[in-house]
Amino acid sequence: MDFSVVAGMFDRLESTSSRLEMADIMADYFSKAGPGELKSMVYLSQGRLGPEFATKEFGMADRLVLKAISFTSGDTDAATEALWFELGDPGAVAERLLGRKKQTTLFSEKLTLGRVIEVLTAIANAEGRDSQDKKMKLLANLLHNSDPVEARYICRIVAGRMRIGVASMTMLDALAIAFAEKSDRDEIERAFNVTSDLGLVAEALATGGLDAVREIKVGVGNPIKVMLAERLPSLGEILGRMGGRCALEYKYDGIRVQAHISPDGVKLYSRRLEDLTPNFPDIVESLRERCRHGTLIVEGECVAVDPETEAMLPFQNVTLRRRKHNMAEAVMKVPVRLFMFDLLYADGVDYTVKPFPERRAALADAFELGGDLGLTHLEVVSSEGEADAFFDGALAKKCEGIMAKSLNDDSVYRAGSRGFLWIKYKRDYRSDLADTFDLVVVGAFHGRGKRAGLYGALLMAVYDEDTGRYGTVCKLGTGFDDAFLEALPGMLEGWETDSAPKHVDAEMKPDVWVEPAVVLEVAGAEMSVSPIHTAAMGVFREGSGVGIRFPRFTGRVRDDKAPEDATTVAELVAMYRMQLDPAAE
C-alpha cells in the first residue's frame, strides 16, 4: 500500500470533527487494507508503531524534526524555525516548505506504508552517541521521498502530536462498521479492554471475524484496562445500592499499578499503560521473590511511606518515583508500599469473570505478605454505623476515602468500565461539593502583575464519552504556586495552537488554545448552570452548560491519566445532581 493512501485517510479525518463521520472514513479505508497493513494503519492513526504499552518513543524533539525539514528542503535552520513559530506545528512547516521545493526534486521514489514503518522503527531504535544525528538523517530520507501531505503526518508522528483526534472508541466504531455489525461493537470493545491492543483486535477481526475476537483472552504481558468506580453521596445510599451489605476498603493516596508476573520477569503498568517497572525496582523484586504462582496479574496502589514512622505520605511524595534519573537515590529517600486490592489472572485462569470475594480470597493466598507488600485494609459491613466507623478509620490513616465493592455473584471485574459494583466515597463528600475533578487543559491566559510573562490562568474541560469532544467547565486561576507557574509553559510546550482544537467546544476564548493532553486535579465550591461553559450543554437548561464555581488547583498533576480518562460529562452531571441543594437545576 502506498503511504499516500494512509496520509489521505489522515487528511480526511483532520477535516471533520464528527465522530460518526470519522468512524465511517476509517471503516472505508480499513476494509480495503490487508491484515498486516490494517494493523499498521491502526497504530499510526494514534501516532504509534505498536500498542501504547509496548511502543518505543521516537525521541525527536520539535527542533530535531525541524532540522530534518531544513536538511531536506534546503532552507536555513533559522528560516525553518521562524516558520515553526508562525505555524506552531512541525507537520505544517514540512508541508509548506517541501511543497514549495517538490517541483525541483528529481530523484525521489514513491513511499510505501511498509517503507515508512521500517524507517520509523529505525528512528525509534536509534541509540548511542550519534543517535540524534541518525534519527535526523533517517527522517530526512523519508521526507525526501514524501509528498507535502505525507510529510505533514510523518513529522507529526515522530513529534508525538497527530492532531487528527482519533480516540480509541472511535476506532472501535470503525472496526465494527468495517468487519462486523454495529451490534457487535461491545464484543470488540471487550477484546480491546482485556488486551489494550487495538492492532491485535483489528487483525483478529479482519482475519477471523468475531469468532477470533471472542478467542482473545486475558494474559500476562497485555495490560488490562482498569475498572472504575461510580459515586454516591452517602454511605447509606451505598449500602442500599449494594443490597445492605458490602466490602469496604481504604482508598490510598498513591499511584495505581497493574503488575504482570511471569517466569520472564515482572512488569508494572500505570492506569494509562506507562511502563513503571524502572520506577519501582524494590516492589518489582518483592513481587518476583514472594509470588506463589508462575504467572499472575494483580492490581494495587503504590503509596509513599515515612521511612522513620512508616506513616503513609501524600500522593506528591510517591510521584518522585516517576523521575528518570537517580532512581537508586529515590528508592532510598522515598520508600513505598504496594497495597494490593485485586487479582485478575493466575496460571492460565481468567479471574476477571469471577466474583469479587473469590478474587480477593485468591489474592490473599497469592503472596508471602509483609514489608513492602500488603493488601488493602478491608472489612465487610452491613450497617451505616459500621460503614461510618470504617470511613473515619480510613481518614485517620491519611487515606483519601474508601471504596465500596459488591459481594454479589455478579461482582465481576469489568475491564475499562465504570459501574456501581465499585463505589467510591471521599472526605470531600461531607462538604458542599462532592469530590474533586480531573480536568483537561484546553486553553491558557497570559498572566498579569506578578504573573506577567507566564500563564496566569487556564481554561479547563471535561470529556464527553458519547461524542469524543471536550466541553469547558471553568477558568482556573487559583491554587498555583510559583514553582508550578514556572513549570507550566514547559508542560504545555508543543500542545499550544492558534485556533481552537477540533474536538473542543468553548464559548470562552483563551489567549492561547491548547490541545487536550494535560490533566490537573481541581476542587471547587459548587457547580452551577452556566451560560458561558459548554459541558453538559442543554442537560439542565437550554443553551447553558454546567460550570464549576471558585475552582482551585489541588497541586496534583494527573500525569497518570490520559485526557480521555479525565472526568466525563456523565460524571459531571451525576455529581451536579449529588449536590446538597439541587434547586440550582
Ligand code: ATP
The other form holds:
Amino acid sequence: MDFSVVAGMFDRLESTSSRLEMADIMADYFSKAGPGELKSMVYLSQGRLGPEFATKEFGMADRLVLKAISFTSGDTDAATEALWFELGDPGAVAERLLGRKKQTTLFSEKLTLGRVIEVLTAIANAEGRDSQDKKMKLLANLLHNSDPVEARYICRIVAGRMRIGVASMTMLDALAIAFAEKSDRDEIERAFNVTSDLGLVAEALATGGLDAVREIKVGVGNPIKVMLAERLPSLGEILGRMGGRCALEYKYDGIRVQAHISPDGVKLYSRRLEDLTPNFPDIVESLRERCRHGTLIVEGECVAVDPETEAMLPFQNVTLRRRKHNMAEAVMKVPVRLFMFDLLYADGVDYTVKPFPERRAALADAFELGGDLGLTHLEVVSSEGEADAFFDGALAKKCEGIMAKSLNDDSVYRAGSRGFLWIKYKRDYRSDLADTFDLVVVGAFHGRGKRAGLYGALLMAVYDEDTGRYGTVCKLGTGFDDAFLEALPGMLEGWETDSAPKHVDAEMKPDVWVEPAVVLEVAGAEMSVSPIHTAAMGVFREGSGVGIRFPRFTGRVRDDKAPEDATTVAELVAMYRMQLDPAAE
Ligand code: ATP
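For comparison with the form predicted alone, please write out the form predicted together with the named molecule.
Shown next: the complete complex, the earlier chain at its head.
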C-alpha cells in the first residue's frame, strides 16, 4: 500500500472531530487493507509501531526532527527553527518546506507503508553514541521521498505528536463497522480489554472474523485493562447494593501494579500500561522467587513503608520510586510492600471469568507470603456495624478508605470497566466533602503579580466516554505551591496549542490552550450548574454544564492516569446527583 493512502486517511481524520465520522472514515480504509497493513495502520494512527505497552519511543526531540527537515530541504537550521516557532509543530514545518522543494525536484520515489514502517523501526532501534545522528539521517532519507502531507505525519509520529485524536474506542467502532456487525462491538472490545493490543485484535478480525476474536484469551505478556470501582455515599447503601453481605478490603494509597510472571521473568505494568519493572526490582525479585506457579498474573498496590516501624506512608513516598536513575539508592531509602488483591491468570487458566471468592482463594495460595509480599487486609461483613468498624481500622492504618467487593456468583473481573462489583468508600465521603476529581488540563492562564512569568491558573476538564470529548468544569488557581508553579511550564511543554484542541469543548478562553495530557487531582467544595462550563452540558439545565466550585489542587499529579482515565462526565453526573440528594442513590 502506498503511504500516501495512509497519510490521506490521517488528513481526513484530522479534519473531523465527530467520533462517528472518524469511525466511518477508518472503517473505509481498514476494509481495503491487507491484514499486515491493517495492523500497521492501526498502530500508526495512534503514533506508534506496536501496542502501547511494548513500543519503543522514537527518541527524537523536535529539534532533531527539524535538523532532518533542514537536511532534506536545504534550508538553514536557523530558518527552519524560526518557522517552527511560528507554526509550533515540526509536522507543519516539514509540510511547508518540503512542499516548496518538491515543486523543483523530481528525483523521489513513491513511499510504501512497508518502507515507512521499516525506517521508523530503524529510527526507534538506533542506539549507541551516534544514535542521534543515525536517527536524523534515517528520517531525512524518508523525508526525501515523501510528499508534503506524508512528511507532515512522518514528522509528527517521530516527534511523538501524532494527536489526530483517534481514541481506542473509536478504533474499535471502526473495526466493528469494517469487519463485523454493530452488535459484535462488545466482543471485540472484550478482546482488546484483555490484551490491550488493538493491532492484534484488528488482525484477528480481518483474518478469522469474530471466531478468531473469541479465541483471544488473557495471557502473560499482554497487560489486562484494569477493573475499577464505583462510589456510593454511605456504608449502608454499599451493603444494600451488594445484597447485604460483601468483602471489605483496605484501600491502600500507593501505585497499582499488574505483575506478569513467567519462566522468562517478571514484568510490572502500571494502570496506564507503562513498564514499571525497573522501578521495583525488589518486588520483582520477591515475586519471581516466591511464586508457586509457572505463569501467573496478579494485581496489587505498591505502598511505601517506614523502614523502622513498617507503618504505611502516604502516596508521595512511593512516587519517589518513579525516578529513572539510581534505583539502588531509591530501593534502600524507600522500602515498599506489595499488597496483592487479585489473581487474573494462572498456568493457562483464565481467572478473570471466575467469581471473586475463587480468585482470592487462588491468590492466597499463589505465593509464599511474608516480607514485602502480602495480601490486602480483607474481612467479610454483613452488617453496617461491622463495616463501620472495618472502615475505622483502615483509617487508623493510614489507608485512604475501603473497597467493598461483591462475593456473588457474577463477581467476575470486568477488565477495562468501572462497575458496582467493586465500590469504594473514602475518608472524604464521611466528612461530607465531595470525593476528589481527577481533572485534565486543557488550558492555562498567565500569572500576575507574584506569579508573573509563570502560569497562574488552569482550565480543567472531565472526559466524556461516549463522545471522546473533554468538557470544562473549573478554573483552578488554588493549591499550587512554588515548586509546582515552577515545574508547570515543563509539564505542559509540547502540549500547548494556538487554538482549542480538537476534542475540547470550552466556553471559557484560556491564554494558552493545552492538549489533554496532564491529569491533576482536585478537591472541590461542591458542584453546581454552570453556564460557563461545558461538562454534562444540558443534563441538568439547558445551555448549562456542571462546574466545580472552589476547586483546590491536592498536590497530586496523576501521572498514573492517561487523560481518558480522568473523571468522566458520567461520574460527574452521578456525583452531582449524590450531592443533590444523598439518599437517592
Ligand atoms: P482513586 O483516584 O480513588 O485511586 P481510581 O479512579 O484510581 O481512584 P478506583 O476504581 O476509584 O480507581 O479505585 C481503585 C483503585 O484503588 C485501584 O486502581 C487501586 O490502585 C487502588 N486500590 C487500593 N487498594 C485496593 C484494593 N484493596 N482493591 C482494589 N484496588 C485497590
